[in-house]
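Given next, in structure tokens, is a single chain: the form predicted on its own.
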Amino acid sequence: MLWGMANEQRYDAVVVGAGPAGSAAARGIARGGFRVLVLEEHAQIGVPLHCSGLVTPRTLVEAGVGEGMIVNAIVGAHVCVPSGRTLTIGNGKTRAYVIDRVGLDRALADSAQQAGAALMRGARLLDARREHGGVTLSIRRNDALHTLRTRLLIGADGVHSRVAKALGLSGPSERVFGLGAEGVLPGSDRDHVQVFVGNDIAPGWFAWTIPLGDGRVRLGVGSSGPLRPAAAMRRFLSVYAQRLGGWEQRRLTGGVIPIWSRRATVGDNVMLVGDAAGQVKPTSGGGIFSGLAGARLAAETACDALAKDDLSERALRAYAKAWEKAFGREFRRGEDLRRLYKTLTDEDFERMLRIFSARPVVALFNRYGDIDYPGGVFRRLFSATPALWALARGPLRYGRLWR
């Protein structure tokens, strides 16, 4: 016998979180049909901000969302090393769009809501416990504690997951450490993104400012060593003063990025998706499309369950096999770059840039370069620049660049 009470609320998902992955998953459940519940710890959809909102077309497409979530287009980038010198790709042609955050969290909270999930603002997952074949909640909300019941319970709820911990699986390997603002910054390029490079402002990630437009733009730094991320957005706005000049900040926001790593997103009764499940890119950080179309495998799979009454982790690894599909030989991908990444001194960064900016290997990043598949173009690029092996020192030689 799967409900308890007769008092209790009963629903057959349950989705913690609702961001763009929870949205989406709690959507696609319930357009097959079945109860969904959406509980988030927020009174407001979307806030606080903690991402910089530079997706790919494909990405509105997976959300189902339209174009007047944009708000500046880009085609190119500004790749800048330690000693100042720049190197620049792109050719014109529009390869991201910066988007409403805040605007995308709410119109998939509300496409969720108009197929037939129930949405529950301000409520904060406490526990979360196995019993009679589902799966019993306790949450608070207007500081009151109440009891839910769920045949399916699906964490979306980011990186220090409560479903994750509640229910046995495991978290992140690896952390990187955000801080990131809003402001005006005078003069800046509309349509590149600048990235910047080097272990003395971003140890093991890297800072970036993205153009919104009329001078506005979104600046951030990531660390994952032992820089803290005050300190990094300290440095990198010394070091870059003159880049960076006039720069005036208006909002301050922050983050921790999980990065992806092979681990476990299901088991019995339960499902991850998006940050929750680690579907962030290794390379960039970026996780808004995989983790839409995670969320859309998970519905599919979460779907046929729900229909058999069977919410085993054997029959819910459906799920975990199809992103593995989607997904696997990218993310596997992107985590030998990563390992190559973060041996790199700044003097390698300089010898990247030289080797980079020769013309046939600019026209290579202009023709295949794809920010939700980075994977591709790296594997063209070591194969038709010798010289970057250099540079390898055995991460990539043995890892799975080439497959």
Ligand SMILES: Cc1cc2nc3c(=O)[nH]c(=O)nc-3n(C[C@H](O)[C@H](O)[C@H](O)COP(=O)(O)OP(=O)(O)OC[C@H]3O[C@@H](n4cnc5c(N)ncnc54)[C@H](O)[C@@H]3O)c2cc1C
Second form
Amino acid sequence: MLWGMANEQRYDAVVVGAGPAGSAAARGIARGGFRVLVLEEHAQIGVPLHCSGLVTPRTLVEAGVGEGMIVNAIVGAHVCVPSGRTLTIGNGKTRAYVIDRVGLDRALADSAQQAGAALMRGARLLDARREHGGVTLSIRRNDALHTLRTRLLIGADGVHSRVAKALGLSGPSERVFGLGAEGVLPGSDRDHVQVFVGNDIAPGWFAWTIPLGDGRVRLGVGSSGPLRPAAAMRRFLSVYAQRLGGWEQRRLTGGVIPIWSRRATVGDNVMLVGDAAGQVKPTSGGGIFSGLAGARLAAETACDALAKDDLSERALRAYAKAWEKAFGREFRRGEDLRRLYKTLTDEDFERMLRIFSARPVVALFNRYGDIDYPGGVFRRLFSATPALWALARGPLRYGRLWR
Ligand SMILES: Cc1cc2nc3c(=O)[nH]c(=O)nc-3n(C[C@H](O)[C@H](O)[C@H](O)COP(=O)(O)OP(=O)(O)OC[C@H]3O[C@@H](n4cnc5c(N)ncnc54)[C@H](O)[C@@H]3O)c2cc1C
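With the form predicted on its own done, generate the form predicted together with the ligand in the same format.
To see the whole picture, the full complex is given below, headed by that same chain.
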């Protein structure tokens, strides 16, 4: 018999997915005194890896599992346009950490278990249906099918969320395909990331290098256009052959970044968190911080709803409202920035770099730049730099971004 199946009503909440958002949500609900089970389809937590592991110091505070997974500290960025011209931003202050992402996922899964959540690895959710005031789950584990019942189902199952599909919540409006690699790059700057923009190498997105501080680098490219990520990666390596000279690839990772404009994150007896809920910055694809924050907010509402035994969509909407309060404006600005970004030609990138290179503009970046909340610095930049308006076409010119 499958562990935990003796009593069908055993769990107050089942969380699907032991990524950062799932483990954080499970931890929060278990700390509230409820019986929680996490289902993870893979045998090992955090594997396979699909992330570059660049996070802000604030993310590790939100994760609450210490700093043991920090690999390197980042103080700034070199932003490179197609002509090769580069702008450096940063003022020596640590802006981000490069982390061992598998280590973060494991630490979070451990903390959820320490809080009392049960974890079942190698258990894949196949289907979920609402019945009798709860949710019945069909899962596959060790080549056998099982059913399980819960009062509340939390979908933390990433971009291809099976929970969202099964319970009729919508999917992303846009997908960005990313390909990342880890390897050795001789002579790489040890504390600056590099960002490469250009429609030839990364249409609708960008390419990046992130130093690990010991000569190793995580390098990647994203594409939202017809250019496939593998082709984009080949082009990136060839266009920047000189700058990336001596690159020796050791490990390849890939993944999809979901971009939503607006979506439902709750229904009767169900909540979505993390990538499954579209809690990913539309400008950079970073989703660890916002997913962890979303999980915390979801757990707060879940504890309240479980205690009151009201798991209706109406009751769970408190979570959607809390998310809107915390991130709504920031994400709307991010969506506007993304819409603007997708219209930029390579000539626009050159013009933008020239504008951004002015000393007062760099000073604005250094003073107000925040990886988790990029909307604020761009709003200031657009207010302080009228020349930027020429790059904003059509309705964006009068859009929300500048308010
Ligand atoms: C190339 C790339 C680079 C990135 N780099 C960064 C970065 O540097 N910084 C940053 O902040 N973000 C980055 N991201 C985004 C970040 O990886 C995600 O936002 C983050 O992993 C989302 O966490 P999550 O817990 O919501 O989902 P996930 O981490 O995707 O976890 C979902 C879990 O659910 C499990 N699962 C899925 N379906 C089922 C099922 N049916 N049954 C059981 N289990 C299931 C999966 O196995 C997985 O463990 C990157 C993404 C990509 C693609």
